[in-house]
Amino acid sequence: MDNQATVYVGLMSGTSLDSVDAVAVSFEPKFTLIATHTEAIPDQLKQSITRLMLPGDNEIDRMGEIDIQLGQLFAKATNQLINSNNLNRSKIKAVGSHGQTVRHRPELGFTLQIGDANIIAEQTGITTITDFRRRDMAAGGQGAPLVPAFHHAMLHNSAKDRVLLNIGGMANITYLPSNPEKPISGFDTGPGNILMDAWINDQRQLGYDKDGAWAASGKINNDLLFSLLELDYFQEAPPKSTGREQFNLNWLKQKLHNFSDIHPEDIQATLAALTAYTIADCIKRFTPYSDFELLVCGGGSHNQFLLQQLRSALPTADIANSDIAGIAADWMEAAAFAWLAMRCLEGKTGNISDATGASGERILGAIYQA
């Protein structure tokens, strides 16, 4: 890295809660990826934000002591990169923290990202943007997704369509046509991980199926999946984007009612399948779904029987690992909110208005001076 060069530091904490991301970067005169680090949330905190997610008593007193605890893991994940990197503060420009989303519901016109940004501020010594989603929002979109915007400036191939999968808690697509006439667009096609990590926790006590192998063990019941299927949003045209107030454990197990009889490696395997259809189903009814490269990041792109499912599901595309393409599949997102704090800094538009659906591209974030 040019010792010269800017760096910028990127926090994203989703909804699969399974740790905090923390990466540093630079733009100048390429991407780089300079550092890395990965911040465990405490199970307690862990537990107190799932509760907050869905609605209950007390919120607002339980929201205040929550933020303040994240703003201050995110302090803790910032240094700690810093420190085990031996990287130069004076060095990073800002840090751009998604923050934890507590609520998503763009049908009523907002979504809540909490983790005090004035505590990230104090405790790191440097200007801290936060707040990305609201102001796309006022300008009549979905707050989401914001990373095609990112995926556009980084990843663009004027040779070939690519389309991005990230799989996360929840899955999104960004497709982008080679030719820089055509629009962009991005948006969540539904459940990425979120289900199967919260049955196998259920059912086993571990945070995920590692590389899908649970799921492997099991077979794939139709009848469940089409039930899953029968789901309103998996119909509707984007720009769209959901959360854990549609896929969490409680909308799982009311599905289940009617299928007592099915052994829970079955089920955990369907779940993998309703992930790999919906995503194929979008990509083959919202893009030119021809010729193309998909490049796949998030935690999902380790499931090695979710791959498989896609692979089947979509037999004419190229699927690999966003590494191929300069950008390592687990650190994609964070560095695409350094990249935005950047972009706000310099006064410069976030947001691909086709992917969220904003009424145009707008400089996003609030500043929070070192």
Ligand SMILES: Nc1ncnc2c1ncn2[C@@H]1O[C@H](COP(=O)(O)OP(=O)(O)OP(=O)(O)O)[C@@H](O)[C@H]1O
Contents of the next structure:
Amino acid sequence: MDNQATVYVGLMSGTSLDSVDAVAVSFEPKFTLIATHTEAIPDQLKQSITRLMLPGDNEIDRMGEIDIQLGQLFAKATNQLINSNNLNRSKIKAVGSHGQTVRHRPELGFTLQIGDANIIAEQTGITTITDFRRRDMAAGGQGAPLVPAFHHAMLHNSAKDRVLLNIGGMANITYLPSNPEKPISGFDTGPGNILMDAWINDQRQLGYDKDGAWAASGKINNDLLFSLLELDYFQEAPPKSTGREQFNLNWLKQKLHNFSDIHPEDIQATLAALTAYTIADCIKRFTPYSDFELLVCGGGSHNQFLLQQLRSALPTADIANSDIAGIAADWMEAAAFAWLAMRCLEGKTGNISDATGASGERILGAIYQA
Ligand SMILES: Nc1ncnc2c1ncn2[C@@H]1O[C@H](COP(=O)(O)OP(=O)(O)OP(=O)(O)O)[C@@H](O)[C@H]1O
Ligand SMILES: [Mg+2]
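Could you please show the structure of the form predicted together with this ligand, as a counterpart to the form predicted on its own just displayed?
So here's everything in the complex, that chain up top.
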């Protein structure tokens, strides 16, 4: 590693609860992915987090315990990233930790990410920034998505419009117009992998549908697809953001009451089609939808069946993995929070108000000193 480069660590634990992603990156003279690490989330912790994501009893005590456990897990992820890659700790300026979202209620003006940053700072000896979303909300925004500013800084292309598509638990897009005068937009299109993960877990006790193979063995059921599409969220215009409060196994099972004779694999194929259709619909309705490049990132970029559905819903689009533009698809979100940490320390803004709906650009994050 270049001894002179200032390094930032980014930590992302997304709605899928698949793992904690940790990256070490530098931004000078250009974006460089120095090291990566995946920290597994122990099963018991995963279960307690999942329970906390929907309303239930004695949430404050349970949240307090999980806040500590996640703080420790995030610190461990950072220390593993540093130690197993022989990184020089003293060159790391800050850790940017997104935290684990356990409730996202933009309609009520609050969002909650936990994973105590005091513990991360204490156990790593590195200044830690967290709580990136709430200042945007205080300014009237959704607190999400926050990645568009990073996408713009790293991936703006003055020759061609770009749409960045992140398929995580939820799916979100960022529209980057080639013309810098035009507004950037970004929002959640709806579910990414979350319903497919929930369904395969319920039916086959698997964490996710590897490469979309199970979905590929089924047939899309159009009646079910239309019924799922009835939800108001899909019709709403941006800015908008969503989470597990809306898209979860209970919602799916309620919808399935009227479809008792569909094979489980057909349901999985239909859920993949729902993700692809709603992404394509948003691109058609809310971007100019002409001569653009679609760059895909997030875990869903590995789901071949989903990508095939996306290609057939957007037949004229030039679709590629974000790797080709210089940012690895699996590490985009973690890298974004390393960048947001840098912006915070430099006193620079981190949101794009056209994307979040805030009344202006704001410096995001709370600093916990080393
Ligand atoms: N090989 C694969 N085949 C199919 N799906 C995959 C594969 N690898 C990962 N995934 C999907 O990607 C999901 C994880 O994606 P990712 O980590 O981007 O989402 P996330 O943790 O919810 O993050 P965020 O909320 O920031 O978008 C897994 O739960 C799984 O559904
Ligand atoms: Mg993840």
